[in-house]
Structure formats: C-alpha cells, structure tokens
Amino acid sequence: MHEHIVKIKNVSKVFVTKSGSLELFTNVNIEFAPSTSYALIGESGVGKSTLLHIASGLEKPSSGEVYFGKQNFWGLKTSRQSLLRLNETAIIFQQYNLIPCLNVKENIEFQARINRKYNRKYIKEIIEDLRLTRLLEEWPESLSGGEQQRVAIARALAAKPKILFADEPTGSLDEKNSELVLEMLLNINKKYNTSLVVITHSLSIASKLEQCMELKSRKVLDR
C-alpha cells in the first residue's frame, strides 16, 4: 500500500452559532495515496468544502489530526505550514479567481514563480495539454468559463503540486466543458501522478474516479 500524501485522522468540526453549536462531521479517517484521484460527493451544506479545506491545511480541524506526509500539519510552526501548503498541495476553486491584471501566461507562472518552482519546458508542457497556448496574450475578463477554469488548473499544476483539490471545478460550466475539464483532470492525474480529489454534485463525475466517498450524517462513507 502506498504512503498517504495527506491523512485525516478522526477529524471534527463544529461551528458555534447563536442558536447553538452546529457539527458538520465527527471522527472523520481518510488517506490520500499517491498519483490516486478521488471523489468526495454529498448533498449542499453537509461540508463538502470544509473538509477540502482542512485537507489542504486552509482550515483547522475543531479536533483530530491532519498529516503531510508524517508530519502532524497543525503541530508545526506557521513559517512551515506556509511552506507545506505552497509546496505540496493546489486548490482549484470554482470561481477561477485568476488575477484580472495579469495576462493568462503570467496567471499560469505566478504561483510557481512565488515557490520558486518555476520551470519553463514543464509550464510549456502543461499549457500545450491543456490547450491553452493561442491563449497565452488574453486577460481573463475576455475568456469563456471552461478557458477560466483550464488556465486555473495550469496555475495549480505549474507549482507541481503532489496533491490537488479542486472543489466543484466543473459546476459553472456546460456539459460539453465539463468533460473537457474532468478529462483534462483525470490526463494529469496520470501523466504527473498528482493526486486529484474532486467534490462534486454529479455522480456521473464521480464514476469517473478511481475512489468515491460520501459525506452524509457527519461521516464519510466509502461507495
């Protein structure tokens, strides 16, 4: 069996509101495998996103334990989670958040140039499989959504990620650029064996993936 990337270890969260305490989910155990894609489905407002969000050391835990590799994230010092997340993890996002000053070739580089991680021939590499290089001049503003969505997932892998996120990457798009997207997705998966997890709505999306979890009743099951 392989060694995790990132481990989840009877993880919980609540949030305290007025009306009282509110418990997303409780004891939660997953293990994210090298070069492994995985779907994380669930039904709106179940915490989907939070989860996604701890995984990727965005958002601490109310209690349990979430490891890198075998370092226990939320032990260490903030300098090196900092250096954690911008090194072995990526989050593609569903609203694309590119940068609107910057054209589509410098959005790409950006992320990779901040971790110094840039690399010219692999940024080539990227931008040709995801067929972006008649785009490379255009700003942002002037890109249809799956083109948006495409030049966000090229950023996220420039910095060579072990583990990408992406969280509903295909819920603003047709179907047509759906497709494009998810197999996009899944080529990368294999080419640079980076682990993909995927939170979707669509179970058609999830078949697609090697492994598909359910959070539902503040548990997340194996389907």
Partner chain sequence: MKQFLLVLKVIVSNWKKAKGQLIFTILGIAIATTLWSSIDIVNNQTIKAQKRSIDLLKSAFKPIIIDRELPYVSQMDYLHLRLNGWVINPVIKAPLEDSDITIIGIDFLADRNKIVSSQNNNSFGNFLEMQANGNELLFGSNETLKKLKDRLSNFVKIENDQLPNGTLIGDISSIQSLLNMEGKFTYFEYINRSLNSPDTLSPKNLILIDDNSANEFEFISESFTFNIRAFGFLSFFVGMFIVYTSVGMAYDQRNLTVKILKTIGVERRLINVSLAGELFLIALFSGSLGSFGGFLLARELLPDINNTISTLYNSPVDGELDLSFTWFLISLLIAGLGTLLACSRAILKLDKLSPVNFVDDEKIYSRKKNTISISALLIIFTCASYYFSISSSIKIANFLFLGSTIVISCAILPLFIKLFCHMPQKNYQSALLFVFGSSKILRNLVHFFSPAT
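A quick note: this is a predicted structure, and the numbers were derived from the prediction, not measured. Numbering follows the first chain given and starts at 1. What changes on going to the form predicted together with its partner chain:
Of the two rigid parts that account for the rearrangement between the two forms, a single one contains N177 as well as G75.
For comparison with the form predicted alone, would you give the structure of this protein in the form predicted together with its partner chain?
Shown next is a single chain and nothing more.
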C-alpha cells in the first residue's frame, strides 16, 4: 500500500548552457503524504521553484522518477499526465498566473469546472473567506498584487486538489493578509485532507507547517 500522494525518487536537475552545465540538486528523495503540510525553505536561486515544478509534474527531471500514487508520472502518456495534474494537483504561482481574459469569478471557477469538481456552495465559502466577493466581476489586470494572489489561491482551492503546491503564496501580501491566507491553507489542509507544499522564505510560516525541509548544497535536508 502506498502512503504518498506524490513521491520523488533520486531526482536530479541539471541545466545545460553554452558555458557549461549547472547542477541544481541531485538525488533528492521526498514523499508527500496525504493530509500533511510541508514547508520547503532555502536561499534564493537554489532551485526551490524548480523542485516544486518537478514534484507537480510541470517539469521533467534530468534523472530520477516522480510518482503520482503508484504511477510513474513521466512513463505515462501526455494526456494521462495532464489528467493527473488537473485532478490531483493545484499550483499557486509566485506570478499569480491568472487568465487575463477571464474575470475574477471565471478565474476562480475555471479549474473546478474543467476537472468537474465544481461546487457552488464550497466556492462561495472560499470567496467569502478570502474576501473576494466585491471583486468577482473585476479583471485580473485591475487588481492589486495581493488581490491577484488571493484569487490565485481561491482558484487552487476551488479545484479540490489532493495536493496543493504553493510557491511563495504570501510573498506579495501584507502581514494581515499573509496570516489570513496561511490560516485558509491550513484549514483546507485539515478540512479536506489536502496535502500542502509551501515554498517560503519565512521561518515563522514554515514553523506553522507540519514538516520543514531545506534545499541546501544541492540536497534536501529535514529540519
């Protein structure tokens, strides 16, 4: 019986440039268990975002395997890969990645509608909790950074993923909003047994999550 949602096994990432190759990390092994929250910390440029992309199936590792449950992700057909990402994961990006031609409401509902997990009552709850009610008809471009981040978080939560990856989700928020968002993420983590993987610079945020890992000297270390 597998007890992980996502497992990365002996994963390495090397970037090849004209001036030579750059090894970001090597032989990384992590298992993300259900209902658990993880913090991934590390200095800028060590490859935290790349590791998150690899764990979420967005980027192929140079070597090693990524498992979604029992399935070797990169051994699957691309259509199956997309389906797994759509149904089991959601990602909150540093740059928000909101669809510019959809309004706030449409952005929040989009992934949930596509993966057929749309639940109006649940989405309404998220919208109220993230204080987005008055922004629903707005376009992403007219929102502040913090508002856009909250919309991105709402979209990810509305899709009811098994595992939620968040790349610096509170990076552009003030302290009050950061608290609110973190509380919301942790609440979802417990309420829906959603695993949570958060990249952060903030040790205070990391301390509120169940497990903390540090990417340092091309290795992932437990803290």
